[in-house]
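Single chain ahead, by itself, as structure tokens, in the form predicted on its own.
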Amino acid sequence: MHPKILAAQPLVTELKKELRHRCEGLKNRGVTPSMCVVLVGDNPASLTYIKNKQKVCEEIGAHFKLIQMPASIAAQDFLSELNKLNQDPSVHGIIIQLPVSESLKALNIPNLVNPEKDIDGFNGVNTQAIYTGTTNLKLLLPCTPKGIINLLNYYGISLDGKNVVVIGRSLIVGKPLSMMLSNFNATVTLAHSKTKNLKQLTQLADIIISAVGKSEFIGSDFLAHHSSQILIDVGINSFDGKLTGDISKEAQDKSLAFTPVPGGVGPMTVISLIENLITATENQVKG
């Protein structure tokens, strides 16, 4: 039996259309949804993530705006740019885009966006909902993990009971995600990369998710003798030109199902934002 691909493009082709939707809804009511992405330097991958941003946020007819500034830019300067932005009522969601330049780095980056615009969901404000216990995907939640649930919820994977082992223990996504599985009831193992036998614990796993960074980490050796373990991979690597997974094509060849690179978490990524910043705007317009 060949394994299932949980491809995300079926449920973006929902979601674009509900989030269209809801859009239209909004500029009847003479609001466009805005969002605003900060770009500090001009690292080429993050030009190339904006853009994909733009595109989706486009395409359901929100507003895109893109201010870019020098790396060299002072940490009080920065501020002041970003004060603006959470001050302006035009503008509903604001995103500041990772990694920012070394003079930066000092700064609560997560907190110095207004809560209520901040569609990445990495406010303090907005992530307690996640250490509270919340399963409502509603919320402005972290959007990797957001767009993981989602795409399990849709192919029918009940994670109720499950053991999931997540790999990678960063703020954008593993720690947000382990809790967030374990609101709906998964049995959670956060690993790193100082974790002793890993490949005991991923055998035992019924959901493996890597979000490590390195091209086919997880190799076929990761997975029990069974064809039951579902592979999530949240990896976008560059290998040979290439771009790669975490989890190798013989660890995919083993399993019940996994996610493809490109093609399956990137997409949801990007979704879950854009769904974060419609839900941003209505609750602007409501208050």
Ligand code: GUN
Contents of the next structure:
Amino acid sequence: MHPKILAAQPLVTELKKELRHRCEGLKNRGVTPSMCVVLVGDNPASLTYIKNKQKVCEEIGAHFKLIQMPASIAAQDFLSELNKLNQDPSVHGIIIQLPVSESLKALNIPNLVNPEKDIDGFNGVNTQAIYTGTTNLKLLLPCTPKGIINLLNYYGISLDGKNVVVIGRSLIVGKPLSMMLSNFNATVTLAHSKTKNLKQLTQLADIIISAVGKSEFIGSDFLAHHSSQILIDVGINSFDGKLTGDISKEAQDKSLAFTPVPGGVGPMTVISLIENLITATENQVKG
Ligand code: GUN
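Got the form predicted on its own; any chance of the form predicted together with the ligand too?
To see the whole picture, the full complex is given below, headed by that same chain.
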């Protein structure tokens, strides 16, 4: 049996249609959803991610604005710019693109964005819902976890009672994702660079989610022999000038199903962000 490819495209097409419709509804009420990305410095990977966000934002009819600041910006100046955006009623969604420069590392970046405009879903006010056990994916929750859970659901893959190994404990992916999966009744192991015997853990998993950032990190030896495992690849790496994930071709071939790179988790993350923008705008209009 060939493994199934869990492509994002059919679900993204469906969601774009729905979001375009919700965006139209807001425009008919005199409000154009508007997203603002704050980029400190000029990290080339960040610029690529931002372009993807801009493209989908404009495709559904929303406004997009990039505010670029020098890497050397003083914390005080950064905070004052951000404050303006937090208070500006014509801006509905704000992202501080990570990583930020060294000059800002001491700031508590996730909590600086107005929680109503926090379309990344990183602010403690929004992440609290994860801790208290929500399964409501319509809230402003982190985009990569939301995208992964929506994609699994779209392909009819239940999380109930499943053993899931998540590799990587970042603020953006691993931490929120592990807890959200648990809210959907998965049994979750959150593994990381210090985990011992990682292969033994992944061999026992029903679903393996890799957010490591190393091409070919997951070889076929991470998998069990029975070809019944599902692989979710969050990696975005460059290898021989090509975009690759963390999961090798050999591991994909041995799986039951896998998300491709490109065309899997990446587009799900972006569409979840745009969904958060529309939700945030609707909430603010109601507000
Ligand atoms: N850098 C890489 N991914 C992300 C993301 O989802 N949000 C932000 N703000 N920065 C990122």
